[in-house]
Amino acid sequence: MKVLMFGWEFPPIKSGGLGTACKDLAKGLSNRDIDITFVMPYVPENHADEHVNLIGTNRLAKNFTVKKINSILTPYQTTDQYSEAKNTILYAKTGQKDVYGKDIFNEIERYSEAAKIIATEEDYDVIHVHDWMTYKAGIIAKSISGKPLVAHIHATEFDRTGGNPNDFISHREYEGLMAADIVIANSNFTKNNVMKAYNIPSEKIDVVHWGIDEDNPHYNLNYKDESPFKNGEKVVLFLGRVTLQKGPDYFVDAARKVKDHVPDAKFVVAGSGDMLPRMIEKAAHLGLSNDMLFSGFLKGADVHKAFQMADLYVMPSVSEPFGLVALESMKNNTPTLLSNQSGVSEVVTNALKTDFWDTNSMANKIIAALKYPALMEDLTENSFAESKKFNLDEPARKTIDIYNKAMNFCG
């Protein structure tokens, strides 16, 4: 079976969990002899991957009027963030800024237009699109080829914005989900959100929970000895985008309450995002300046170092479609505290859980984990054992079943 897959990032070109999820799914499918052509906005020269045929729309320059789709656009950018990134580059080159610069949606349109060429030239049985930025490309490819369209929804616009969606983006999501023959949601949490936000019928949505790549070499390395923290200091980690969706403000509030009961506790916020300046100010206001460290965005080995240096990982997400990072924590032998408002909480048993908004409960669970070694040992041992059941094979198997079902619909 041959799959034409449209995405916006693929490691090492990535800004978050979407890229990792795409790569892991592609690897699982490749292991089951699925032939994948992955289309993304920009592929550097000489960049390749053993599991997919990578096509960058920038490499269509000789056949396409657009020479290159701007790679500064990432899956989680707002129009303001895109404009700021664009102006930073423009100012460095010319000393001037583009006062009109909010053309993030034009970038999406140019990417979508490239689908006309790719859909004609490539050989494939199924079209698979990831999130709203690729949905129009999938619709175009389907109209040209007549092949079935599978739309993967990793997070709705309502998840990302706390229920205050951008109308253009939410409409594009709706169009893609309606045009798809089958929708894949990464959790029942996401499926319910899609049904509620867009009135997509339940029978059209299949749930495929994520797995994790057991072959990642970092899981076999020990970074604990590299910890900068003193013996006796307890480290609590937040790792993710510092945005409304991820609940960093609830983490900071809980940290203040924990500090009153565990004086040697230290807190690390690893990530970047629009709320970062506000969180730094909030930590200072709450008297946590010496106890809360902000590391910025981490990638590669540094992510695993952060997990292994931590005594507890906290994911206080307000609306988390899945939460692949929780599985990474478990795989690194780090106990986890999960928000009930997450997809991963549906499938993980050996973790502490709380509602994101209940900072008293969150703080109490953190305190218990830090003060009672027996609880911590049980969480560590059992969560690591449970992490072994989350592999790449099961999501791939379910996705192939969905491909076959979509092909039967269109057959």
Second form
Amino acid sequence: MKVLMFGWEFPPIKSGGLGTACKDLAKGLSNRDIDITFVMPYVPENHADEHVNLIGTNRLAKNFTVKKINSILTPYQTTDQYSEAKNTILYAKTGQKDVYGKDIFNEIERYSEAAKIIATEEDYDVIHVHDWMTYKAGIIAKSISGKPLVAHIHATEFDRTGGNPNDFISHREYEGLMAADIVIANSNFTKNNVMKAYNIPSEKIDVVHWGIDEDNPHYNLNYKDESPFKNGEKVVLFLGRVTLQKGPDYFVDAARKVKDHVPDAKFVVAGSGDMLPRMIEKAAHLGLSNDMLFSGFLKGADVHKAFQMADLYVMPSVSEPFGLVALESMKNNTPTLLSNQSGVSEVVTNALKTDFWDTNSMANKIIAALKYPALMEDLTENSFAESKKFNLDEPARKTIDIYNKAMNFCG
Amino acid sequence: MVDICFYFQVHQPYRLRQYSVFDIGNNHNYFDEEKNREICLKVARKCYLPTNLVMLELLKRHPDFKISYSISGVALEQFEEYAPDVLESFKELVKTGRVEILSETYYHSLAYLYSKEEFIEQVEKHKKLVKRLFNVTPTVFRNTELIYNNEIAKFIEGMGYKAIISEGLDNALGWRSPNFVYRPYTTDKIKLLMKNYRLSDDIAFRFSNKGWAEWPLTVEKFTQWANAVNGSGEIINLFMDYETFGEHQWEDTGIFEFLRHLPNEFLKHPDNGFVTPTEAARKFNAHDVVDIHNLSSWADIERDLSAWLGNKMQQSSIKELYIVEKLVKEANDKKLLDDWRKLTTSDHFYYMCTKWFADGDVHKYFNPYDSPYDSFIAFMNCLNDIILRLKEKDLKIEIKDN
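Please supply the corresponding structure for the form predicted together with the partner chain (the preceding block corresponds to the form predicted on its own).
The next block holds the full complex; its first chain is the one shown before.
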């Protein structure tokens, strides 16, 4: 089976979970002998991937007028955040400074135009698109080839914006979800959001929960000795974008409450985002300056180091469509406290859980984890054991079933 | 001839609320009164009241019909407070003279394993309550969750009981059948009644299971199986949770009809009858000696204690609970002692069980928490408040001494 996949990021070119999710899915599918052509806005010269045929629309044929679509659009940006992102994350990401477009919507139009050429030239049985930036490309490809369209939704615009969607984006999201033959949601949480926000019928949406790549060599490395905390401090970790969606302010509020009960607790905020300055100020204001450390955006081995130096990983997300990071934490032998407003909390049993807004409950559970060694031991052991359940094959298997179903729909 | 010996377990714990670290030192409201009342009333409506009614009818209709109950002290307390009609209906049953009440720990606790002194006190407290409410004195003992071994049997014999109850453990019985009365290893007089788990579980667990080859279970079929014991056994010990009727097996499964007609069908055979545990101990000689060295229970497939004491949370929380036993008693504070004792109830430890994936659904039953971790956290926070109360007491004593 051949799949034409439209995505926006693919490691190492990525800024968040979407890229990892696409790569992991592609790897799982490829292990089951699915051929994938993966289209994304920008692929550096000479870059290749073992599991997919990577096409950067920047490397398209001459008759396509725009040679590079080096969009700075990341799935997590809205127009307002565009210029900030341009100045921070993306320069670091690609090491290039002068190739980005000026308007995020313009970028998508160029990408979608490129889809026409690819959809005509490539050979495939099914079209699979990842999140709203690629939906138009998918719709175009379907109209050209008549092949079934599977729209994957990793996060809705409502998740990203805390319920204040950008109209253009949510419209694009809606169009793609409507045009798709089958929608894949990465959790029941996301499925419910899609049903609520866009009135998509339940029967049209299949849920595929994510797994993690066990081959990742970092999981087998011990970084504990590299921890800066040498005096037995208890370390509580926040790791993710410091944006409204991820609930960093609830984390800081909870930290204040924990501090009164566990004086030697340390809090690490790993990540960057528009709320970072405010969080730094807030921590200072609450008298946490010496106990809350802000590491900035982490990648690669540093992510695993952060997990391993932590006693507990807290994911206080306001709206977390899945939350792959929680599985990475478990795999690193660090137990988790998850917000109930997350997809991952549906499938993980051995975790502490709380509503994100209930900072008393959040603090209560953090304190218990830090103060009661038996809880920490059982939770760590069981959550590590449970992490083995989440591999790349199960999501791939389910996705292939969905491809087959979609192909049957389209005769 | 063969007799059926029915024993039904009746128990409701005082479930804890999500007592948080921020409650410690601020209030001592450990128990979720609303939820406990709600569950008590729900189970009363679905199980206790309708089943007691059926039992009373059966006792009136069949002069040979007999049953026994073990009702925990904390369940009786809750009936008194939340559902007095349930208590009245049990009293009415006992008044027939053919309903035996067994002895157990008042708080349905694991005290035997951690403090013999506390164990005896809880058994005596339960005995007093049973005497006050039913005007009878129990003579047969059943330990919480049928936790049993030789040593417990010996101890219970020392307390003057005529018989003790255990699971029908295959590895202890070997080729022998549970359908006889036995003598526990190293004891002199006490009799051992062992559960026929196959026939008990046919009713308690499999009754409504449509995937079971024997479904639907009719009274005729069950009686046939029971009659088959004739000649190779004397007694069929049918031990189960009373909540089997109407709660584990809902009314629409036909469980009440089954119960209503079983005695009539079973008594059609002239050699068949019913006995209570005390009667069984009197009527039947010990057939053989049964040696059970390791602690066992009636739970799960393992029939061990791992559902209560399997993980570190369970082990450490119960250990810390009993560490303060002496201080709690020295404090001479009735309310404090009662709060502490309500924490000894086995259910709190059951809720912390993490071996969910195999036996999950049974453990989740009536579990007031979303997770074993939350159960542990609430329990430990309560215990830490108790410790704080003890510290405050100590302070007062010091001041007095000075």
